[in-house]
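A single chain comes next, written as structure tokens; it is the form predicted alone.
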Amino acid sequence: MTDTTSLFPKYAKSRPVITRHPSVLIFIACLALFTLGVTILSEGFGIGVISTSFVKTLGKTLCLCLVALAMDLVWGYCGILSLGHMAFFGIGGYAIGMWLMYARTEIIVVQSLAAAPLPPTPQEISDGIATQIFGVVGASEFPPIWALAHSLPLQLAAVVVVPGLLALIFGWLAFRSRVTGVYLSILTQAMTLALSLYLFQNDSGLRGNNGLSGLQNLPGLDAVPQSVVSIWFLWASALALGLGYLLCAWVVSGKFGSVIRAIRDDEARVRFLGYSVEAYKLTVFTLTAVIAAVAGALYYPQAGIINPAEIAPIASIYLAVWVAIGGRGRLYGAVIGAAFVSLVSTWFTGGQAPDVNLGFYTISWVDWWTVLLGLSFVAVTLFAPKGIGGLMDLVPAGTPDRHGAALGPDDSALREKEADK
């Protein structure tokens, strides 16, 4: 038997992910400097140059960058164009939002009942909380889905378990049937639409179209100003994004990453070589669903509200556009695309971009932003298929440096010097 370590000496021992993925160190350094700079310029801990509302916008942008990383891993590296990952993002937001709303309402109810002649019973407190939360939809009892809403650890576990389980079941059913390409994209979009339509119903247990609100108010921290809370969430979002980038870089830099890229390029050949394609795809699909849910759990407390419209299929389509504009197949490209489009969207739709008067018609960017985004997507596809990230490649492509080793499994395989000719 041929000793493969003699044929591939460079890969005989595993190397740290940072050396295999040079962009990791650069990205982490830039993220740390960005977080430090915003903290110094913020109102909560710094000199007050950056407003609290804009700090929240930056924190939400970091969360969108994290879900874009998940999308790039499942689409850019594994070739699964999922149009449903924002559903997992929303599930994470609902999971943490249930606890925030319950705990906040419990404090209000207990304070209001404190003046009663007799101390309130636990049942009276529970009924008061349920009436406060669900009175808007004509209900006064907790649905079964809220059974764990009183416990922060259990709801944090739900942030990971619920979307992970949903992705596992959906992916197993889809991948075992070998649904691929546009058909799989349609299935993921149908899943998202079904979930969104269900949540719009008042009897869904999540307040229907009203959604969950007041999430920016952390229970028991009323004395802490929002300027400080916003920085806390910025730190948490930056930490999650940094860890998410490290995780994704580790996944794509080893043998696992080579296999999923091969699946993206030629699934039939990978299956012929004996790899369990379905297992690899299911692992990536489930992992990225959990990453998206964690991003949602950090996003919506900064947004303050979540409703079923956030899970609509159009949100997942926007996510795919962000990754395409940034450059799919490049982790930093996904981050660049999400950050760029998110901040530019905030500028155009927030009324900060001046209207353009053409004489016969006035262009209002609030109405025309989606058209501009669509044209940008088409332009990138036609003229810069590698996206924005491709213009600043941190990992130059080229022939693998094998120091003259064979490019195949045996000694007669084409060697590096021959391949360069």
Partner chain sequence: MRHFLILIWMVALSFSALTVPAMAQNMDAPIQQLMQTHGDALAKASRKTIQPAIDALTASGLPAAQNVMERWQAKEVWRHKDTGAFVIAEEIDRDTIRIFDPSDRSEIGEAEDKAYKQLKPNSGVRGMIAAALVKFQLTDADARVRVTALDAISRDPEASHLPALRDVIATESDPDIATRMTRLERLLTIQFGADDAERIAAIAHFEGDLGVDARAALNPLVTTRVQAAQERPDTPDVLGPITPGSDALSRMDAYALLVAENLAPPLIPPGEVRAALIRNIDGDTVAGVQVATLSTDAARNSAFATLVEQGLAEPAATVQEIDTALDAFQFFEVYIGAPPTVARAAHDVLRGIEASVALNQTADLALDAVSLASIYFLAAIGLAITFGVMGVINMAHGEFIMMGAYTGYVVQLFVPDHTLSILLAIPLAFMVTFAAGVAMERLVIRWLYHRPLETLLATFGVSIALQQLAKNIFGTQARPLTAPGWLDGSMVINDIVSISYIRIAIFILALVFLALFLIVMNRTRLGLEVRAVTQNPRMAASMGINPDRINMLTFGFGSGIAGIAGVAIGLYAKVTSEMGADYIVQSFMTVVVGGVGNIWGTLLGATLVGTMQKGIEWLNPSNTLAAQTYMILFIILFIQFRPRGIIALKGRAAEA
Given for the second form:
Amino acid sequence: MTDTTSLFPKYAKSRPVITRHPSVLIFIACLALFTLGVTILSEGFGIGVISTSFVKTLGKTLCLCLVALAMDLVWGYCGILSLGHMAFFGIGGYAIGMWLMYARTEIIVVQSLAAAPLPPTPQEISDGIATQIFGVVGASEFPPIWALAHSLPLQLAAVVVVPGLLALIFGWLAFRSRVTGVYLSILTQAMTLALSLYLFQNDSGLRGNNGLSGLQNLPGLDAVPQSVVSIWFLWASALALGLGYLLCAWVVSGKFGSVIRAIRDDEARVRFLGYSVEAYKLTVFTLTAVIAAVAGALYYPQAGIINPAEIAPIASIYLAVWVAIGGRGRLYGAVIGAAFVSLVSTWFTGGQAPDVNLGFYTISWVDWWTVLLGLSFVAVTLFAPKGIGGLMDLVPAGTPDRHGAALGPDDSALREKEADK
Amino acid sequence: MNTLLEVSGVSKSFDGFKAINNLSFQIGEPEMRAVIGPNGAGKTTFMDIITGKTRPDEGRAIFGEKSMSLLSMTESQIAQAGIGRKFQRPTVFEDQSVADNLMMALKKDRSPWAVLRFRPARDDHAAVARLADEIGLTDQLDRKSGELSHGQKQWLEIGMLLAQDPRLLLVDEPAAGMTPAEREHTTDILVQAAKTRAVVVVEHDMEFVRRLNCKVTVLHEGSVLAEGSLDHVTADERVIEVYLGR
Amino acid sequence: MRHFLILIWMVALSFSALTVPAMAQNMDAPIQQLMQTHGDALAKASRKTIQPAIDALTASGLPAAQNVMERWQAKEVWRHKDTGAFVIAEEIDRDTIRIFDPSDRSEIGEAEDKAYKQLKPNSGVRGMIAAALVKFQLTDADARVRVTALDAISRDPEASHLPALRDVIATESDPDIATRMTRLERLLTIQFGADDAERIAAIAHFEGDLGVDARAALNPLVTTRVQAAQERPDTPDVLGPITPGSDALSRMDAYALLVAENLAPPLIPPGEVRAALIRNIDGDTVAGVQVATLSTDAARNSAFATLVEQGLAEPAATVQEIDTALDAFQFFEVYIGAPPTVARAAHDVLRGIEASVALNQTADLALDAVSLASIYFLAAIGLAITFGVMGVINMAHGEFIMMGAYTGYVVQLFVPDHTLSILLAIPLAFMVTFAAGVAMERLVIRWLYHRPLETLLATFGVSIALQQLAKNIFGTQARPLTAPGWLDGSMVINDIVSISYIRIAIFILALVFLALFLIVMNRTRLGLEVRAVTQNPRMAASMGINPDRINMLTFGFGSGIAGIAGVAIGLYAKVTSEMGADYIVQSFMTVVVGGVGNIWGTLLGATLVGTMQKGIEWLNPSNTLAAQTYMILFIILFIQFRPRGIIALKGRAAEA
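Same protein, different form: I have the form predicted alone, so give me the form predicted in complex with its partner chain.
Once more the chain from above appears, this time first in line as the rest of the complex follows.
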């Protein structure tokens, strides 16, 4: 054997993660600039060029980018086409929504009871809140799942713990029995459907199809105008997205990233290398479920309302659409896809897009946008499997160091592997 | 020489077809063993059973000093216990660089949390470099393994196998599609490896088997037909009949 | 001029009517004679005295008798104050009546109501008249009238109906009506039988009877009431003891019972503590306690205790007091619906009936499950072909079902005859969706074979586009797809088990599809080639089979079947742009649970999914959403244990 130190490979030149993955740095810089720009142009903190409702739309879009990031990690990198991540997103929203609704109703109830001749007992306050919240579904008692709703820290913990546990249990069951590929997708879709049907019931304890509402009002901060609150949430969302991006980049950059991409490409082979494929899938599935839930917890206070329809399987499929259009297997692709499709969707369905008059028929985009989206999605899948992010590959690389290309999947190889399944 | 792997009375049938029929097999450590047999003799199924890919209908497979029963372990547990396998068709992770492939195979803690925190130290880079040197891929470390030639992929897979530092290597037709010079190098690597561990080579090429210069096991219709030196088994009437037909 | 004459004539006429009362009446008509015979009884009818008059009228056999009695019951028979003549009259306004002759219903004219006295039978008498009238109706020549009468009796039975019914059974000529009459007689005997023995005999008649009416007649007999006493009396009407705090009687209900019977002091109503405190607020204190501190139940109770001490409030019963009171008494149920022997007989028969009701409900549930299973099977069978045989996952499958249903709707727009339109719609739906399937296979799926996840996404794109397209064309509201008239209604086996003809039709259609699938796959050249291509496309290609063509045809075939399924489902459910999406997950579940690549598996999967859903609905009937939720959870768990479905592909291929 030759002396190994003299063969010390050139690829292992000691470089920090950031410079090895310049896209992370660029992304964080863009995000910071974007946030700063919106703040300056906002009504709450700046010159008022951007309306508060549009700030909210942008903030919500950042949350969607975050959940798309999670989807990219689980699908683009680990190969699990989960049709359940919007369910975790929704659970996150419900968890925070419960506290928002409880705390705000509590303030209202306490105010109204203050006029009573006797000061209210805790039980009277609790009954008052329950009547306010559940009157709409004909109940006046708190279901057990609201036991923690009075406490912000506990509900914040629930944002992470509940979806995490659900993902852990579901993932353990699914991966243990080696359900893979489309079967797994169908199974996750079934899970999502079960959850949304459950929430649609009035006795689910979460107000059935009424959902939770009034979430845009922060308890105790009635004096703060929405224009300011919207910027706070924009910042929080941007921060969460930035941290989420760093986390995902860290996860996929090292050996862990190697292993999960290997699982995506040939999981049987990874098993023979001694890696417990199930444990890795479970880790990724649970981690991304938690990220999705955090995104949801930031999204719904900006949306103001959450109801079971938001959890329906179609939402999760749309999530996959965003990631596919943006370009899976690269983190910025997911962000681009989510931002692009959701903003364009808002533009088209919001009625801002000009109708096209064909003479014999007027194309109204409110009606035809979904058709266009569906067809363009087919087109992307067929003709541009790398998505919008694939355009980045057209930019000539600055150095001949081909290591950077590992961000994207090698398409021909991927297809061969998938063919074996 | 201690017995490392002991397989006894293993049977497996697919839809009534007995792929493995009451097969018994032993290998010590260190030892080199060649397994030959006509198509459909059950060589691949035999490996599948040892590596946990296929569960046999009956029989036992005991591994190591602690007498672990392989039949109750998952593929990854078996691999972690020290059984490495090279497939007939080279299967490397084409999307990733040669270095990444080797780094993944390197014998380290395999739990997700440990892997998540793992950042390669100097020793690890050195180990990868040494392996790359051994398999002649030093110049290709940065390349995507999908860009390698067929032979290089075979090498890389052998390198990954060695990186796992297994006690038992199962090698399925390692020399397929290699030039004579490459074959020679492969022989060297396997012989070298067999000095410290058990190596089972499944091969069709008698010349290659002869070069390994080891005990040979002949499989036929799912069970052992003959066992001994190559000269011994090739002299066996039944082996000749099986190979040359009646 | 002429109008004027008519006016004058009319005025004259009205004058004559008012001034010359009842002169045109035939006082000799038999009915009038009969009424005059019982004149006083009729005029001053009371329950005690009227029976002979009613009997006479009923027995007279006069054709006018029924009408007179009906009018009498309706308080439309009047009697002239002077002549005593009976007339039938309608009030025109407050002072005027129009009178008719009771014998032949001919109009006599108008009269001042002062001259007549209205016969006002009280409710008891009216009931007796009604009973007598029933007999007229039950013997009416028109069978429909008799049936209507029976309906009326069973709707609102009275004791007086019983003898009437018994009288007519023997003479009834129509066997169906006779059977009904006998049954009704037994039912009425249960309720109004003269003595216990008679009632018990009638009760025994309904042993194991599934009729709702039988249970309706029996249930009131076994009504009980909870009573409390120091010692449980040992009389026959007393049932076993009940413990307060059990499911049958909560402790609070038990105590409320004691309070109601004045056996225990009343509880303070909820809120009374609060109300008492509020009543006694003095400045900012109550009973010497600062109002502001009364924000806990403990503080309020202690302040209330002070109020009680001061005599300003009634003391509340304590928990111990309630316990003592409940311990001092025994609670038990007493039969109040019938004498104990009758009640016990009814109880025994009811128990038997309940057992067979449960059995029949199970049968009904099984029928429901079978019909739901056939719907799932119909929805899934196309998928079993495209997904099961070809391995292509088609998320737009549900939209093909929808296209089939809309095809049926459009056909009905042009062909109003429902039978003809359905017969046309089925092949048309097949053609439309076959074409759509082939187009999709050519344009999309062909490029994505061996990339199942991308097929899933691309077909999903097609799915949302098609769904929105349907919305744009047909609107969002549900469109009707009407079944032919001969499919209306349902096959009734007994009062519990029934199944609508449409469901039977769907079941038969499912069987037809199963047969069609088996024939196509096992008996035709296409099936042979499909199986060849599925198992080994290269080998098949080398033998001269064009895999491209086979894939296209197979996909078209699967899609076409989805279209026909759409017509069937559209008949049963509503046609909306989202109807496909409602079935897609269940369809996939059906295929996956059954085992991919095997039509029997799909059949079993559909049966399992359908049975499961109905079973869970039966356990929790109020909530079909919950049923679906639990069913999906069950399926997720099921896949744990049989990841390859009920009928798994075996062998080496499955292990790979």
